[in-house]
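There is one chain below, alone, in structure tokens, taken in the form predicted on its own.
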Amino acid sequence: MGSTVVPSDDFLLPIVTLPQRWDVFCSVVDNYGDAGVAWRLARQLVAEHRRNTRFFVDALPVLSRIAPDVDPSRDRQNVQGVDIIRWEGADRPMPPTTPGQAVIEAFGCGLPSSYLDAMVALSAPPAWINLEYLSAEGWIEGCHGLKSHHPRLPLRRYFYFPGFTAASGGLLREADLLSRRDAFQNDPGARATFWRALGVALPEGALAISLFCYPNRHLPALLDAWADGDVSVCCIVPEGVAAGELDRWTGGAVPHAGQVLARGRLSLAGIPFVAQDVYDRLLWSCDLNLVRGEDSFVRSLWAARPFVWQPYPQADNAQLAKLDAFLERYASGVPQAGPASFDAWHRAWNDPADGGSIAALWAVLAAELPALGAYARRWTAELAGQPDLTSRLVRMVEELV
């Protein structure tokens, strides 16, 4: 492959000549999932599909926490083959630039008016895709791939819904993800080296549980259940996660990276906020993963380990409909239904009012972890039979341009 330089209106970034250019726009609202999903997509477009990809993002400090090679002080940089460009959001002017053949608007973040005008000026308008949030709800299948006309400009935008069925947009999954997972999980030495690198010393016989949740009123009761239970638990917590609940439960002694707080049968082990690839290995290493939102949720599915999911809290508790839809789909994914504790735990963990007896539920869940793990592996293997999101998206764009 030869190399070239983008023209002056394209920020003078050195790139590798690839057959097609894609622009991915992402505006970070208040968490890491938006940037996480968009960054995984951008990386995979370059690494596996040879798409020349520019990633426009308005929160480089957030991105740098999950992609440490990113320098949050730089307006323009190339990381892992992706041209990363700081932008100020849809309502702010941006420097003139020629749009790519494909334009991905992540999660309806909006596009600057000047960029839209530049899309119109092209001899052939780009494929404009709105990448929606993941859902297991049945209605998305009827909306996936639908188009809408811009109210002012001669442009069409297509809606892309990630999901769990062949009629949806699929899930992000790198081509070698599951083989890397299996090699890691089948190598005790690799896992031991990983724990040492994180600075985590697992107590003998303890369950390893990763905690990545939104503020959750039921967390103190769960910590009590772990501390007072019959099973030794080591809970691994990235810095800043559930800080309010942890601060109240520990009396202000929240463990920072490299620190451990022990109470009863529970050890709270603080770790840094890690890069995406490191977080994958954390999920692969744990006996149970508490995850949230979209990015960590999808990665926990591919980890093929027991998990508990907390959807992003929404007004009027709209997230509960998404939870119900997923639980129904998860139970019907393979011939053998999953253990009943899975549903009960999810509903209690996400109950906006009374979570029920977390302690009693934990005793049941802990006993069923082996069955939950076997079920997760079967369900994940079934899901992996479908094409991944990026491959489906590339095919869709090829049909449009």
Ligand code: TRH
Contents of the next structure:
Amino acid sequence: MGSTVVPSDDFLLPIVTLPQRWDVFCSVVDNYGDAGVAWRLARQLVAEHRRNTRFFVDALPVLSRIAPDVDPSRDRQNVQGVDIIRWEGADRPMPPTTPGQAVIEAFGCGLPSSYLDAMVALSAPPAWINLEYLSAEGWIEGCHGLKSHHPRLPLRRYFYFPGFTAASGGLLREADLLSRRDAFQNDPGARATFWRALGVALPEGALAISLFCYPNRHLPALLDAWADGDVSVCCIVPEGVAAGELDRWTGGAVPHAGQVLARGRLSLAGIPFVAQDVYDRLLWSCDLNLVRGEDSFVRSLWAARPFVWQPYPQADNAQLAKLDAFLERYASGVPQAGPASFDAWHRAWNDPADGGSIAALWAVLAAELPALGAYARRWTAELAGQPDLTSRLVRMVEELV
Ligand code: TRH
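Alright, leaving the form predicted on its own aside, put up the form predicted in complex with 2'-deoxy-thymidine-beta-L-rhamnose (TRH).
Everything in the complex follows now, all chains and molecules, and the chain you saw is the first one.
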């Protein structure tokens, strides 16, 4: 990360402008999404915006699963230009440090009191942003960019809501993501090489389906439908995903990485839990992606392939409102109506009760995959017309500091 030397008016003394420093804080609640989103943001700040970025994260073993270059035993390390620092969370002491000009608190993780005091001590307070969870709900537009005053300290915190519209905070998308995707998807050899590298031998003519879901009561019925169906299916499962259901369905024979379990028209292919960038290529390669949470969901949108989303389950099934909001948004936005199976499938897959309709719906969805793919390409192309999240965030910070 070099500094920029700007010639002064008299050309005698160079004025050195140091690159702006950003601090990104992340506390992992569970799973991979918190670290996944914050790490993606930190990488993009360095690679595309030349921000000097420190990434404070409290769960290095989680980060290292999606970013294998990260050594979970080290307290501090530089990976892909990001200065990664282990921290213990907001309520634990932290060594003294001078805060950056921008402070990103991912998902309201909180900041240590000593760090807040150091923010107050700066001559100009940093731009302090709380990066919220993604939602397609309309109310987020009214809250995006709002500020709140700290109850005790002379600090303001701004709320940043990722979303699908111009009035929201947008979605994470690297500048070269779609060109890399297109190059990969237009190169038949690349897909074959990718499957070989993953150790997956796709049966001739089989649909490739990636599986990443939360515990889901409908999964056994779906596996039955695939095994008994007319279409041959190869379901690719990263290690550890849906372990409980798969264990019961296979009678304790869940395929590990490199193993295959065949039943009827279904082969279940185990793969390792791969790095984030490899996971992108998996999504680009499949005919259908079952995704979840936040980051894999967004990546499946950018893959422009048919997908089925399972939002993060919340108390009182609050995730269903999020699902409805997204389905409504997905149905609008491009002139041609999307295939009818899309909504029905999402509702069945996310039904908190035993619906029993998954098997019947699978036949409809399978027949509509080409139409779903065409719709996904149009919808994603439209979405890609908006600036990405990191660029919007950088612009917001520029206005604040
Ligand atoms: O892991 P998640 O369930 O994370 C969730 C959500 O973020 C949810 O909104 C949040 O409230 C909760 O965490 C705490 O699902 P998500 O968001 O899709 O994140 C998964 C990450 O893991 C994503 O960055 C992709 C990555 N991944 C890999 O790198 N390799 C893999 O093999 C797989 C399956 C995923």
